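Heads up, the chain below is alone and in the form predicted on its own; it's given as C-alpha coordinates.
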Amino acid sequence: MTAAQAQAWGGKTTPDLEEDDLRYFCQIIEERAGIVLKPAKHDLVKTRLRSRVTANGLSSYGDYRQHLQSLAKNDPEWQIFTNLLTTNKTDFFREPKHFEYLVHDILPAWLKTSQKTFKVWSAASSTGEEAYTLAMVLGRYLPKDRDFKILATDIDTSVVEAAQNAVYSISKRSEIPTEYQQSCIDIGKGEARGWFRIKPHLKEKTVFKTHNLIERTAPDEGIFDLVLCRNVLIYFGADNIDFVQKKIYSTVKPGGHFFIGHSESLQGLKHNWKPVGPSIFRKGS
(Lines of atoms letter the chains of each structure in order from A and count residues from 1; the text may use other names and numbers.)
(Lines give C-alpha, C1' and ligand atoms only; values in the text may rest on other atoms or scores of the structure.)
Protein backbone atom coordinates (compact mmCIF):
# COMPACT_ATOMS: atom_id res chain seq x y z
CA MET A 1 0.00 0.00 0.00
CA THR A 2 1.36 3.43 -0.94
CA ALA A 3 1.59 6.36 1.46
CA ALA A 4 -1.38 7.95 -0.30
CA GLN A 5 -3.40 4.75 0.06
CA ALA A 6 -2.46 4.47 3.70
CA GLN A 7 -3.60 8.02 4.29
CA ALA A 8 -6.85 7.24 2.49
CA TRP A 9 -7.30 4.15 4.68
CA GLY A 10 -6.93 6.32 7.76
CA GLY A 11 -9.47 8.63 6.21
CA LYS A 12 -12.00 5.80 6.10
CA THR A 13 -11.59 4.98 2.40
CA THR A 14 -11.48 1.21 2.04
CA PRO A 15 -8.53 -0.24 0.08
CA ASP A 16 -9.18 -2.69 -2.70
CA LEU A 17 -10.04 -6.27 -1.85
CA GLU A 18 -7.98 -8.31 -4.29
CA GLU A 19 -9.64 -11.23 -6.04
CA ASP A 20 -7.27 -13.80 -4.53
CA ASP A 21 -7.95 -12.51 -1.01
CA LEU A 22 -11.71 -12.50 -1.63
CA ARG A 23 -11.60 -16.12 -2.81
CA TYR A 24 -9.62 -17.07 0.27
CA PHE A 25 -12.08 -15.44 2.68
CA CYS A 26 -15.06 -17.04 0.89
CA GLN A 27 -13.38 -20.45 0.88
CA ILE A 28 -12.55 -20.27 4.58
CA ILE A 29 -16.03 -19.22 5.70
CA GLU A 30 -17.53 -22.08 3.69
CA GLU A 31 -15.09 -24.55 5.26
CA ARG A 32 -15.70 -23.23 8.77
CA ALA A 33 -19.44 -22.50 8.70
CA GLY A 34 -20.88 -23.96 5.49
CA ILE A 35 -21.79 -20.49 4.21
CA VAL A 36 -21.49 -19.92 0.46
CA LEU A 37 -20.97 -16.21 -0.21
CA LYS A 38 -22.34 -15.54 -3.68
CA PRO A 39 -21.19 -12.54 -5.77
CA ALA A 40 -24.00 -10.37 -4.40
CA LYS A 41 -22.43 -10.76 -0.95
CA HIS A 42 -18.86 -9.88 -1.92
CA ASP A 43 -19.24 -6.22 -0.94
CA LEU A 44 -20.39 -7.47 2.47
CA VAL A 45 -17.08 -9.30 2.88
CA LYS A 46 -15.16 -6.11 2.17
CA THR A 47 -17.29 -3.99 4.50
CA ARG A 48 -17.36 -6.37 7.45
CA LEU A 49 -13.71 -7.40 7.39
CA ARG A 50 -12.51 -3.82 7.20
CA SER A 51 -12.84 -3.49 10.99
CA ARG A 52 -10.49 -6.43 11.55
CA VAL A 53 -7.84 -4.97 9.26
CA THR A 54 -7.78 -1.76 11.31
CA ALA A 55 -8.18 -3.53 14.68
CA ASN A 56 -5.09 -5.63 13.96
CA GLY A 57 -3.06 -2.60 12.83
CA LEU A 58 -2.84 -3.88 9.26
CA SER A 59 -2.85 -1.92 6.03
CA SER A 60 -4.63 -4.26 3.59
CA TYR A 61 -6.92 -7.24 3.26
CA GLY A 62 -3.94 -9.22 2.01
CA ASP A 63 -2.18 -8.52 5.30
CA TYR A 64 -5.26 -9.73 7.18
CA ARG A 65 -5.31 -12.90 5.11
CA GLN A 66 -1.66 -13.56 6.01
CA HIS A 67 -2.46 -12.82 9.65
CA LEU A 68 -5.25 -15.42 9.66
CA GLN A 69 -3.03 -17.97 7.96
CA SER A 70 -0.47 -17.56 10.74
CA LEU A 71 -2.94 -18.30 13.53
CA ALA A 72 -3.74 -21.55 15.30
CA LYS A 73 -7.15 -23.03 14.51
CA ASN A 74 -8.47 -22.18 17.96
CA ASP A 75 -7.26 -18.57 18.00
CA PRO A 76 -10.10 -16.15 19.00
CA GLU A 77 -9.60 -14.16 15.79
CA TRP A 78 -11.13 -17.04 13.82
CA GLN A 79 -14.36 -16.77 15.81
CA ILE A 80 -14.46 -13.02 15.22
CA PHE A 81 -13.95 -13.64 11.50
CA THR A 82 -16.79 -16.18 11.50
CA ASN A 83 -19.12 -13.88 13.45
CA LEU A 84 -18.55 -11.06 10.97
CA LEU A 85 -19.46 -13.13 7.92
CA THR A 86 -22.61 -14.80 9.26
CA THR A 87 -26.10 -13.43 8.60
CA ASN A 88 -28.38 -12.85 11.59
CA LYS A 89 -31.66 -11.50 10.21
CA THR A 90 -34.55 -12.74 12.34
CA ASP A 91 -37.83 -11.65 13.91
CA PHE A 92 -40.34 -12.78 16.50
CA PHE A 93 -43.09 -14.97 14.95
CA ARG A 94 -41.28 -15.08 11.60
CA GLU A 95 -43.07 -17.34 9.10
CA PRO A 96 -46.16 -17.67 11.34
CA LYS A 97 -47.61 -20.64 9.44
CA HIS A 98 -45.05 -22.83 11.19
CA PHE A 99 -46.29 -21.81 14.61
CA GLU A 100 -49.88 -22.34 13.51
CA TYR A 101 -48.96 -25.87 12.45
CA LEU A 102 -47.27 -26.42 15.79
CA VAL A 103 -50.43 -25.35 17.65
CA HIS A 104 -53.03 -27.06 15.48
CA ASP A 105 -51.29 -30.26 14.36
CA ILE A 106 -48.15 -31.13 16.31
CA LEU A 107 -49.19 -30.32 19.87
CA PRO A 108 -52.64 -32.00 19.79
CA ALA A 109 -51.04 -35.24 18.58
CA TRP A 110 -48.23 -34.98 21.15
CA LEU A 111 -50.68 -34.37 23.99
CA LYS A 112 -52.28 -37.75 23.25
CA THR A 113 -49.01 -39.44 24.20
CA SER A 114 -47.71 -40.04 27.72
CA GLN A 115 -44.69 -37.77 27.22
CA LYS A 116 -44.31 -34.97 29.77
CA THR A 117 -41.73 -32.63 28.22
CA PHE A 118 -41.87 -31.27 24.66
CA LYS A 119 -38.29 -30.80 23.45
CA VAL A 120 -37.29 -28.39 20.70
CA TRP A 121 -34.03 -27.48 19.02
CA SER A 122 -33.77 -24.06 17.37
CA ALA A 123 -30.75 -24.97 15.26
CA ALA A 124 -29.76 -21.50 14.05
CA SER A 125 -31.18 -19.26 16.74
CA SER A 126 -29.43 -15.98 15.93
CA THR A 127 -30.36 -13.35 18.55
CA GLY A 128 -33.05 -15.56 20.08
CA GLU A 129 -36.33 -14.35 18.60
CA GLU A 130 -37.23 -17.77 17.18
CA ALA A 131 -36.47 -19.60 20.41
CA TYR A 132 -38.43 -17.15 22.54
CA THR A 133 -41.33 -17.28 20.08
CA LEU A 134 -41.40 -21.03 20.63
CA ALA A 135 -41.36 -20.49 24.38
CA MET A 136 -44.29 -18.06 24.11
CA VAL A 137 -46.34 -20.47 21.99
CA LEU A 138 -45.58 -23.56 24.07
CA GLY A 139 -46.16 -21.68 27.31
CA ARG A 140 -49.56 -20.60 26.05
CA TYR A 141 -50.81 -23.88 24.57
CA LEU A 142 -49.36 -26.62 26.75
CA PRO A 143 -51.41 -27.54 29.84
CA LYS A 144 -49.91 -27.14 33.30
CA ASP A 145 -49.16 -30.85 33.65
CA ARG A 146 -46.87 -30.75 30.60
CA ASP A 147 -43.54 -28.98 30.26
CA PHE A 148 -41.17 -27.89 27.50
CA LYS A 149 -37.46 -27.34 26.99
CA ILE A 150 -35.81 -25.42 24.18
CA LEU A 151 -32.19 -25.76 23.07
CA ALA A 152 -31.13 -22.82 20.90
CA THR A 153 -27.79 -22.84 19.08
CA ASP A 154 -25.84 -20.65 16.69
CA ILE A 155 -22.28 -20.56 15.36
CA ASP A 156 -22.00 -16.82 16.10
CA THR A 157 -20.90 -16.28 19.70
CA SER A 158 -22.00 -12.63 19.70
CA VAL A 159 -25.63 -13.41 18.88
CA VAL A 160 -25.72 -16.27 21.39
CA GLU A 161 -24.65 -13.78 24.06
CA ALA A 162 -27.32 -11.31 22.96
CA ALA A 163 -29.98 -14.04 23.03
CA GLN A 164 -29.02 -15.09 26.55
CA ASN A 165 -29.55 -11.50 27.66
CA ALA A 166 -33.21 -11.72 26.50
CA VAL A 167 -33.54 -7.93 26.13
CA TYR A 168 -34.80 -6.34 22.89
CA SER A 169 -35.48 -2.92 21.46
CA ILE A 170 -39.06 -1.74 21.97
CA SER A 171 -39.27 -1.37 18.17
CA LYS A 172 -39.52 -5.18 17.97
CA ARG A 173 -42.54 -5.30 20.26
CA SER A 174 -44.86 -4.98 17.27
CA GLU A 175 -43.62 -8.36 15.96
CA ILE A 176 -45.24 -10.08 18.95
CA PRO A 177 -49.03 -10.57 18.71
CA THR A 178 -50.94 -8.51 21.26
CA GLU A 179 -52.37 -11.57 22.99
CA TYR A 180 -48.86 -12.69 23.97
CA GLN A 181 -47.43 -9.42 25.21
CA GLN A 182 -48.83 -9.16 28.72
CA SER A 183 -47.89 -12.71 29.71
CA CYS A 184 -44.56 -12.93 27.88
CA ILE A 185 -42.67 -9.63 28.06
CA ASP A 186 -41.85 -6.91 30.58
CA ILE A 187 -41.65 -3.34 29.27
CA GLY A 188 -38.65 -1.40 30.53
CA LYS A 189 -39.07 1.72 32.67
CA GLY A 190 -36.67 4.43 33.78
CA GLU A 191 -33.17 3.64 32.50
CA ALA A 192 -34.57 0.60 30.69
CA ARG A 193 -37.09 2.71 28.78
CA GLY A 194 -37.04 1.80 25.08
CA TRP A 195 -36.41 -1.89 25.79
CA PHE A 196 -38.36 -4.97 26.80
CA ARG A 197 -37.28 -8.31 28.22
CA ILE A 198 -38.59 -11.84 27.94
CA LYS A 199 -40.27 -12.85 31.19
CA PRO A 200 -38.12 -15.08 33.43
CA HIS A 201 -40.52 -18.06 33.37
CA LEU A 202 -39.96 -18.33 29.59
CA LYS A 203 -36.27 -17.47 29.61
CA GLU A 204 -35.52 -20.25 32.11
CA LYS A 205 -36.95 -22.84 29.70
CA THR A 206 -34.51 -21.84 26.97
CA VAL A 207 -30.81 -22.73 26.88
CA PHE A 208 -28.49 -21.03 24.39
CA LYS A 209 -25.23 -22.60 23.26
CA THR A 210 -22.67 -22.15 20.48
CA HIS A 211 -22.84 -24.90 17.85
CA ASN A 212 -21.61 -25.33 14.28
CA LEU A 213 -24.16 -27.14 12.11
CA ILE A 214 -21.56 -28.59 9.77
CA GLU A 215 -19.59 -30.22 12.58
CA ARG A 216 -20.18 -33.91 13.14
CA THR A 217 -21.29 -33.41 16.73
CA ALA A 218 -25.00 -33.13 17.46
CA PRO A 219 -26.85 -32.32 20.70
CA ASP A 220 -28.07 -35.91 21.07
CA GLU A 221 -29.79 -38.69 19.16
CA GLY A 222 -33.54 -39.10 18.98
CA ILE A 223 -34.51 -36.62 21.70
CA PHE A 224 -36.29 -33.74 19.94
CA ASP A 225 -39.97 -33.51 19.12
CA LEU A 226 -39.29 -30.58 16.80
CA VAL A 227 -36.20 -29.06 15.16
CA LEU A 228 -36.23 -25.73 13.37
CA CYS A 229 -33.41 -24.92 10.95
CA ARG A 230 -34.93 -22.04 9.04
CA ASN A 231 -33.34 -19.60 6.60
CA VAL A 232 -29.90 -21.13 7.05
CA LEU A 233 -29.75 -23.84 4.40
CA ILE A 234 -30.26 -21.15 1.77
CA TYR A 235 -26.65 -20.10 2.45
CA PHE A 236 -25.25 -23.66 2.16
CA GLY A 237 -24.10 -25.71 -0.79
CA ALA A 238 -25.84 -28.98 -1.67
CA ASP A 239 -23.37 -31.22 0.18
CA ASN A 240 -23.70 -29.30 3.43
CA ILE A 241 -27.50 -29.14 3.12
CA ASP A 242 -27.52 -32.91 2.79
CA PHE A 243 -25.17 -33.30 5.75
CA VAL A 244 -27.26 -31.02 7.98
CA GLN A 245 -30.62 -32.63 7.16
CA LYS A 246 -29.18 -36.08 7.95
CA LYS A 247 -27.65 -34.81 11.17
CA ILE A 248 -30.95 -33.28 12.24
CA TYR A 249 -32.81 -36.45 11.28
CA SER A 250 -30.69 -38.35 13.80
CA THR A 251 -31.68 -35.95 16.59
CA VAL A 252 -35.46 -36.15 16.05
CA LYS A 253 -37.70 -38.67 17.76
CA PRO A 254 -39.75 -41.02 15.59
CA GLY A 255 -42.86 -39.03 14.70
CA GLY A 256 -41.07 -35.74 15.34
CA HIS A 257 -40.97 -32.78 12.97
CA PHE A 258 -38.46 -30.61 11.10
CA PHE A 259 -39.10 -27.04 9.86
CA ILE A 260 -37.00 -25.28 7.21
CA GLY A 261 -37.51 -21.79 5.81
CA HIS A 262 -40.26 -21.16 3.28
CA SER A 263 -37.64 -20.17 0.69
CA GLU A 264 -35.67 -23.39 1.24
CA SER A 265 -36.04 -26.89 -0.13
CA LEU A 266 -34.73 -30.44 0.19
CA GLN A 267 -35.55 -31.05 -3.46
CA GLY A 268 -32.95 -33.11 -5.24
CA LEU A 269 -31.69 -34.74 -2.05
CA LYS A 270 -32.26 -38.33 -1.02
CA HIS A 271 -33.79 -38.13 2.46
CA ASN A 272 -36.09 -40.05 4.79
CA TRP A 273 -38.34 -37.16 5.82
CA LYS A 274 -42.03 -37.23 4.95
CA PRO A 275 -43.26 -33.86 3.64
CA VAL A 276 -46.44 -32.89 5.53
CA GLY A 277 -46.77 -29.20 4.69
CA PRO A 278 -44.93 -26.26 3.12
CA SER A 279 -41.35 -26.52 4.47
CA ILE A 280 -42.57 -28.99 7.13
CA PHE A 281 -41.30 -32.57 7.39
CA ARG A 282 -42.02 -35.50 9.68
CA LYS A 283 -39.85 -38.41 10.72
CA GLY A 284 -41.51 -41.81 10.36
CA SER A 285 -42.71 -43.58 13.51
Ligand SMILES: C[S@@+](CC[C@H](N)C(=O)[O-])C[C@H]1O[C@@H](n2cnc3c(N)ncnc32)[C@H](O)[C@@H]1O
Given for the second form:
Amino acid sequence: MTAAQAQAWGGKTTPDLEEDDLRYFCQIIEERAGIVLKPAKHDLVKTRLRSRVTANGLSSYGDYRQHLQSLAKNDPEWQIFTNLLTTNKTDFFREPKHFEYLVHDILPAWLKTSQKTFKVWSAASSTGEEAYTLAMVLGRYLPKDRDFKILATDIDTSVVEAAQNAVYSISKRSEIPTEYQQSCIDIGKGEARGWFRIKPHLKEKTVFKTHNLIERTAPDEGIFDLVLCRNVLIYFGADNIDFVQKKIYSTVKPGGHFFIGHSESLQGLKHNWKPVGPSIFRKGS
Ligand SMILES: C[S@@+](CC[C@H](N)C(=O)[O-])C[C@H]1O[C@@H](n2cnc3c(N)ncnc32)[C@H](O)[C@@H]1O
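Please could you give me the other form, the form predicted in complex with the named molecule, since above is the form predicted on its own?
In what comes next, the whole complex appears, and the chain from above leads the way.
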Protein backbone atom coordinates (compact mmCIF):
# COMPACT_ATOMS: atom_id res chain seq x y z
CA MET A 1 0.00 0.00 0.00
CA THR A 2 1.29 3.46 -0.86
CA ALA A 3 1.64 6.14 1.81
CA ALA A 4 -1.15 8.07 0.03
CA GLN A 5 -3.51 5.11 0.28
CA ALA A 6 -2.68 4.58 3.93
CA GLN A 7 -3.38 8.27 4.48
CA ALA A 8 -6.75 7.93 2.74
CA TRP A 9 -7.52 5.32 5.40
CA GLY A 10 -6.53 7.65 8.21
CA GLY A 11 -3.00 6.24 8.41
CA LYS A 12 -4.26 2.70 9.05
CA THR A 13 -2.85 -0.08 6.91
CA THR A 14 -6.27 -1.72 6.54
CA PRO A 15 -9.71 -0.13 6.80
CA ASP A 16 -12.27 -1.75 9.07
CA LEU A 17 -14.74 -4.18 7.56
CA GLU A 18 -18.15 -3.15 8.84
CA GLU A 19 -20.65 -5.84 9.82
CA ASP A 20 -23.19 -4.96 7.10
CA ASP A 21 -20.51 -4.91 4.37
CA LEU A 22 -19.25 -8.31 5.56
CA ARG A 23 -22.82 -9.63 5.47
CA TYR A 24 -23.26 -8.31 1.94
CA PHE A 25 -20.04 -9.93 0.65
CA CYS A 26 -20.97 -13.26 2.30
CA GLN A 27 -24.49 -13.16 0.86
CA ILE A 28 -23.25 -12.38 -2.65
CA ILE A 29 -20.62 -15.14 -2.73
CA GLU A 30 -23.25 -17.62 -1.57
CA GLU A 31 -25.65 -16.47 -4.29
CA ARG A 32 -23.00 -16.55 -7.01
CA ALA A 33 -20.98 -19.65 -6.04
CA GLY A 34 -22.88 -21.44 -3.27
CA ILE A 35 -19.97 -20.80 -0.90
CA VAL A 36 -21.06 -20.27 2.71
CA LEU A 37 -18.41 -18.30 4.55
CA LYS A 38 -18.60 -19.34 8.20
CA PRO A 39 -17.50 -16.89 10.96
CA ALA A 40 -14.06 -18.57 11.08
CA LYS A 41 -13.56 -17.39 7.48
CA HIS A 42 -14.61 -13.79 8.02
CA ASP A 43 -11.04 -12.53 8.46
CA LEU A 44 -10.28 -14.08 5.10
CA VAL A 45 -12.92 -11.85 3.46
CA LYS A 46 -11.19 -8.80 4.81
CA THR A 47 -7.69 -9.92 3.77
CA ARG A 48 -8.68 -11.14 0.33
CA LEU A 49 -10.84 -8.17 -0.69
CA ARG A 50 -8.40 -5.57 0.59
CA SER A 51 -6.51 -5.55 -2.73
CA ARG A 52 -9.75 -4.73 -4.61
CA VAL A 53 -10.40 -1.69 -2.43
CA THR A 54 -6.99 -0.27 -3.37
CA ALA A 55 -7.00 -1.50 -6.98
CA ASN A 56 -10.26 0.38 -7.55
CA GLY A 57 -8.86 3.52 -5.90
CA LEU A 58 -11.37 3.30 -3.04
CA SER A 59 -10.90 4.00 0.63
CA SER A 60 -13.23 1.58 2.40
CA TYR A 61 -14.95 -1.81 2.07
CA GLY A 62 -18.26 0.11 2.06
CA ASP A 63 -17.09 1.97 -1.08
CA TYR A 64 -16.15 -1.35 -2.66
CA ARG A 65 -19.59 -2.72 -1.86
CA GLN A 66 -21.22 0.32 -3.50
CA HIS A 67 -18.89 -0.06 -6.46
CA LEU A 68 -19.93 -3.73 -6.90
CA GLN A 69 -23.60 -2.80 -6.57
CA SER A 70 -23.24 -0.27 -9.41
CA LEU A 71 -21.75 -2.83 -11.83
CA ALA A 72 -23.51 -4.83 -14.52
CA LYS A 73 -23.84 -8.56 -13.74
CA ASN A 74 -21.23 -9.46 -16.34
CA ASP A 75 -18.64 -6.89 -15.26
CA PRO A 76 -15.18 -8.55 -14.90
CA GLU A 77 -14.90 -7.22 -11.31
CA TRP A 78 -17.51 -9.82 -10.28
CA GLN A 79 -15.29 -12.64 -11.52
CA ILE A 80 -12.31 -11.16 -9.63
CA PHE A 81 -14.48 -10.95 -6.49
CA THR A 82 -15.47 -14.61 -6.90
CA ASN A 83 -11.91 -15.76 -7.60
CA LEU A 84 -10.70 -14.04 -4.42
CA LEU A 85 -13.23 -15.77 -2.18
CA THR A 86 -12.66 -19.35 -3.35
CA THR A 87 -10.37 -21.75 -1.49
CA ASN A 88 -8.19 -23.66 -3.95
CA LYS A 89 -6.10 -26.01 -1.80
CA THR A 90 -5.38 -29.20 -3.70
CA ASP A 91 -2.63 -31.82 -4.21
CA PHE A 92 -1.63 -34.49 -6.67
CA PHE A 93 -2.92 -37.91 -5.49
CA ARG A 94 -5.01 -36.26 -2.75
CA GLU A 95 -7.14 -38.82 -0.89
CA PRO A 96 -5.32 -41.72 -2.60
CA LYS A 97 -7.95 -44.37 -1.68
CA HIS A 98 -10.10 -42.97 -4.50
CA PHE A 99 -7.41 -43.68 -7.07
CA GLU A 100 -6.89 -47.17 -5.63
CA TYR A 101 -10.63 -47.81 -6.00
CA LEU A 102 -10.46 -46.55 -9.59
CA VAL A 103 -7.61 -48.97 -10.40
CA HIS A 104 -8.85 -52.04 -8.51
CA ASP A 105 -12.63 -51.82 -8.87
CA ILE A 106 -13.86 -49.37 -11.49
CA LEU A 107 -11.39 -50.01 -14.33
CA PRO A 108 -11.45 -53.84 -14.24
CA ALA A 109 -15.28 -53.75 -14.52
CA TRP A 110 -15.19 -51.09 -17.25
CA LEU A 111 -12.62 -53.09 -19.25
CA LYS A 112 -15.09 -55.98 -19.42
CA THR A 113 -17.44 -53.71 -21.45
CA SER A 114 -16.81 -52.89 -25.09
CA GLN A 115 -16.57 -49.13 -24.49
CA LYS A 116 -13.56 -47.42 -26.04
CA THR A 117 -13.19 -44.15 -24.08
CA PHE A 118 -13.35 -43.79 -20.30
CA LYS A 119 -14.80 -40.35 -19.57
CA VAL A 120 -14.18 -38.45 -16.33
CA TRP A 121 -15.30 -35.08 -15.02
CA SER A 122 -13.20 -33.42 -12.34
CA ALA A 123 -15.77 -30.89 -11.10
CA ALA A 124 -14.10 -28.16 -8.96
CA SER A 125 -10.66 -29.00 -10.33
CA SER A 126 -8.78 -26.03 -8.85
CA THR A 127 -5.23 -25.78 -10.31
CA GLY A 128 -5.49 -29.16 -12.05
CA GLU A 129 -3.69 -31.58 -9.74
CA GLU A 130 -6.77 -33.83 -9.44
CA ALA A 131 -7.33 -33.96 -13.22
CA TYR A 132 -3.66 -34.66 -13.98
CA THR A 133 -3.60 -37.36 -11.27
CA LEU A 134 -6.48 -39.02 -13.12
CA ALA A 135 -4.56 -38.70 -16.39
CA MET A 136 -1.47 -40.30 -14.80
CA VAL A 137 -3.48 -43.20 -13.36
CA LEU A 138 -5.59 -43.82 -16.47
CA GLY A 139 -2.51 -43.50 -18.71
CA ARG A 140 -0.79 -46.18 -16.66
CA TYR A 141 -3.63 -48.65 -16.18
CA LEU A 142 -5.63 -48.54 -19.41
CA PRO A 143 -4.41 -50.81 -22.21
CA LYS A 144 -3.32 -49.28 -25.54
CA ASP A 145 -6.58 -50.10 -27.31
CA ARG A 146 -8.64 -48.03 -24.85
CA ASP A 147 -8.65 -44.27 -24.48
CA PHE A 148 -9.69 -41.72 -21.86
CA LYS A 149 -10.85 -38.10 -21.74
CA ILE A 150 -10.93 -35.80 -18.75
CA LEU A 151 -13.08 -32.70 -18.42
CA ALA A 152 -11.95 -30.46 -15.56
CA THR A 153 -13.95 -27.43 -14.47
CA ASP A 154 -13.87 -24.76 -11.80
CA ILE A 155 -15.71 -21.50 -11.13
CA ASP A 156 -12.42 -19.65 -10.56
CA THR A 157 -10.94 -18.42 -13.85
CA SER A 158 -7.46 -17.91 -12.37
CA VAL A 159 -7.09 -21.58 -11.34
CA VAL A 160 -8.45 -22.78 -14.68
CA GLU A 161 -5.75 -20.73 -16.41
CA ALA A 162 -3.05 -22.12 -14.10
CA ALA A 163 -4.28 -25.68 -14.72
CA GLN A 164 -4.13 -25.17 -18.48
CA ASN A 165 -0.44 -24.22 -18.17
CA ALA A 166 0.27 -27.63 -16.57
CA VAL A 167 3.42 -26.25 -14.90
CA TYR A 168 4.00 -26.75 -11.17
CA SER A 169 6.58 -25.85 -8.57
CA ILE A 170 9.17 -28.57 -8.04
CA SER A 171 8.13 -28.61 -4.37
CA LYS A 172 4.95 -30.45 -5.49
CA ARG A 173 6.91 -33.24 -7.18
CA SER A 174 6.96 -35.27 -3.95
CA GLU A 175 3.14 -35.53 -4.07
CA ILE A 176 3.52 -37.75 -7.15
CA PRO A 177 4.52 -41.36 -6.37
CA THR A 178 8.00 -42.09 -7.76
CA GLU A 179 6.76 -44.84 -10.06
CA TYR A 180 4.74 -42.22 -11.99
CA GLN A 181 7.32 -39.47 -12.21
CA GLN A 182 9.46 -40.55 -15.14
CA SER A 183 6.57 -41.26 -17.49
CA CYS A 184 4.31 -38.36 -16.43
CA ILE A 185 6.37 -35.22 -15.79
CA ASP A 186 9.30 -33.33 -17.33
CA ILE A 187 11.64 -31.62 -14.88
CA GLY A 188 12.55 -28.05 -15.89
CA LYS A 189 16.14 -27.15 -16.74
CA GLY A 190 17.83 -23.78 -17.26
CA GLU A 191 15.21 -21.02 -16.97
CA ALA A 192 12.58 -23.62 -16.07
CA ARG A 193 14.63 -24.88 -13.12
CA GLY A 194 12.43 -25.13 -10.02
CA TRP A 195 9.40 -26.24 -12.05
CA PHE A 196 8.04 -29.34 -13.71
CA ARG A 197 5.40 -29.80 -16.38
CA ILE A 198 2.88 -32.52 -17.11
CA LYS A 199 3.98 -34.48 -20.19
CA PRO A 200 2.07 -33.45 -23.35
CA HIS A 201 0.52 -36.90 -23.97
CA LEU A 202 -1.32 -36.57 -20.60
CA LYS A 203 -2.05 -32.86 -20.90
CA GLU A 204 -3.75 -33.35 -24.25
CA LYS A 205 -6.30 -35.74 -22.72
CA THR A 206 -7.47 -33.05 -20.31
CA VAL A 207 -9.74 -30.11 -21.14
CA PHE A 208 -10.15 -27.29 -18.61
CA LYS A 209 -13.15 -24.96 -18.60
CA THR A 210 -14.93 -22.62 -16.25
CA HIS A 211 -18.19 -23.98 -14.92
CA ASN A 212 -20.33 -23.02 -11.96
CA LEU A 213 -21.67 -26.12 -10.20
CA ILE A 214 -24.74 -24.32 -8.89
CA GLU A 215 -25.82 -23.26 -12.37
CA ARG A 216 -28.67 -25.26 -13.86
CA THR A 217 -26.81 -26.38 -16.98
CA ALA A 218 -24.43 -29.33 -17.02
CA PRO A 219 -21.27 -29.34 -19.18
CA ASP A 220 -21.78 -30.07 -22.90
CA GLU A 221 -19.40 -33.03 -22.81
CA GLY A 222 -22.20 -35.55 -22.35
CA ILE A 223 -22.19 -38.27 -19.75
CA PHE A 224 -19.34 -39.65 -17.71
CA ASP A 225 -18.10 -42.95 -16.29
CA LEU A 226 -16.81 -41.13 -13.23
CA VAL A 227 -17.32 -37.71 -11.66
CA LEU A 228 -15.14 -36.35 -8.86
CA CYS A 229 -16.61 -33.46 -6.88
CA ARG A 230 -14.25 -33.38 -3.94
CA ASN A 231 -13.62 -30.80 -1.24
CA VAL A 232 -16.06 -28.24 -2.56
CA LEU A 233 -19.41 -29.48 -1.20
CA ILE A 234 -17.96 -28.78 2.24
CA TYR A 235 -18.38 -25.06 1.49
CA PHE A 236 -22.02 -25.40 0.38
CA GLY A 237 -25.31 -25.36 2.29
CA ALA A 238 -27.60 -28.43 2.21
CA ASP A 239 -29.78 -27.12 -0.66
CA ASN A 240 -26.82 -26.59 -2.95
CA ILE A 241 -25.25 -29.95 -2.02
CA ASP A 242 -28.55 -31.56 -2.96
CA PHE A 243 -28.77 -29.58 -6.19
CA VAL A 244 -25.19 -30.51 -7.18
CA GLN A 245 -25.51 -34.23 -6.37
CA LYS A 246 -28.69 -34.40 -8.49
CA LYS A 247 -27.08 -32.53 -11.35
CA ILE A 248 -24.07 -34.87 -11.23
CA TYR A 249 -26.38 -37.89 -11.07
CA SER A 250 -27.85 -36.78 -14.40
CA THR A 251 -24.34 -36.66 -15.97
CA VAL A 252 -23.20 -40.14 -14.86
CA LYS A 253 -23.73 -43.28 -16.96
CA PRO A 254 -25.77 -46.10 -15.40
CA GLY A 255 -23.21 -48.11 -13.39
CA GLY A 256 -20.88 -45.06 -13.25
CA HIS A 257 -19.31 -43.58 -10.11
CA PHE A 258 -19.24 -40.37 -8.06
CA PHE A 259 -16.49 -39.43 -5.57
CA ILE A 260 -16.87 -36.75 -2.91
CA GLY A 261 -14.20 -35.56 -0.45
CA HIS A 262 -13.47 -37.71 2.61
CA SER A 263 -14.75 -35.00 4.94
CA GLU A 264 -17.95 -34.53 2.93
CA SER A 265 -21.21 -36.44 3.08
CA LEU A 266 -24.60 -36.85 1.43
CA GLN A 267 -26.12 -37.79 4.78
CA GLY A 268 -29.59 -36.43 5.38
CA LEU A 269 -30.27 -36.03 1.64
CA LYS A 270 -32.70 -38.15 -0.33
CA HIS A 271 -30.57 -39.45 -3.18
CA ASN A 272 -30.41 -42.34 -5.62
CA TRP A 273 -26.71 -43.17 -5.33
CA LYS A 274 -25.60 -46.51 -3.91
CA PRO A 275 -22.73 -46.03 -1.41
CA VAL A 276 -20.00 -48.52 -2.38
CA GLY A 277 -17.00 -47.26 -0.42
CA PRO A 278 -15.80 -44.36 1.72
CA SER A 279 -17.12 -41.24 -0.08
CA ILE A 280 -17.69 -43.38 -3.20
CA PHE A 281 -21.11 -43.77 -4.81
CA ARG A 282 -22.43 -45.75 -7.77
CA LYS A 283 -25.38 -45.07 -10.02
CA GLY A 284 -27.58 -48.15 -10.46
CA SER A 285 -27.37 -49.87 -13.86
C1 LIG B 1 -10.52 -26.95 -2.12
S2 LIG B 1 -10.60 -26.94 -3.89
C3 LIG B 1 -10.75 -28.68 -4.23
C4 LIG B 1 -9.94 -29.10 -5.42
C5 LIG B 1 -9.95 -30.59 -5.72
N6 LIG B 1 -11.26 -31.04 -6.07
C7 LIG B 1 -9.42 -31.37 -4.54
O8 LIG B 1 -10.17 -32.08 -3.89
O9 LIG B 1 -8.21 -31.28 -4.27
C10 LIG B 1 -12.27 -26.36 -4.13
C11 LIG B 1 -12.49 -25.76 -5.52
O12 LIG B 1 -13.89 -25.58 -5.72
C13 LIG B 1 -14.06 -24.44 -6.54
N14 LIG B 1 -15.46 -23.98 -6.42
C15 LIG B 1 -16.05 -23.32 -5.39
N16 LIG B 1 -17.33 -23.05 -5.68
C17 LIG B 1 -17.57 -23.56 -6.92
C18 LIG B 1 -18.71 -23.61 -7.76
N19 LIG B 1 -19.87 -23.06 -7.40
N20 LIG B 1 -18.59 -24.21 -8.97
C21 LIG B 1 -17.40 -24.75 -9.36
N22 LIG B 1 -16.30 -24.74 -8.60
C23 LIG B 1 -16.38 -24.16 -7.39
C24 LIG B 1 -13.03 -23.47 -6.00
O25 LIG B 1 -12.74 -22.46 -6.94
C26 LIG B 1 -11.85 -24.39 -5.69
O27 LIG B 1 -10.92 -24.39 -6.74
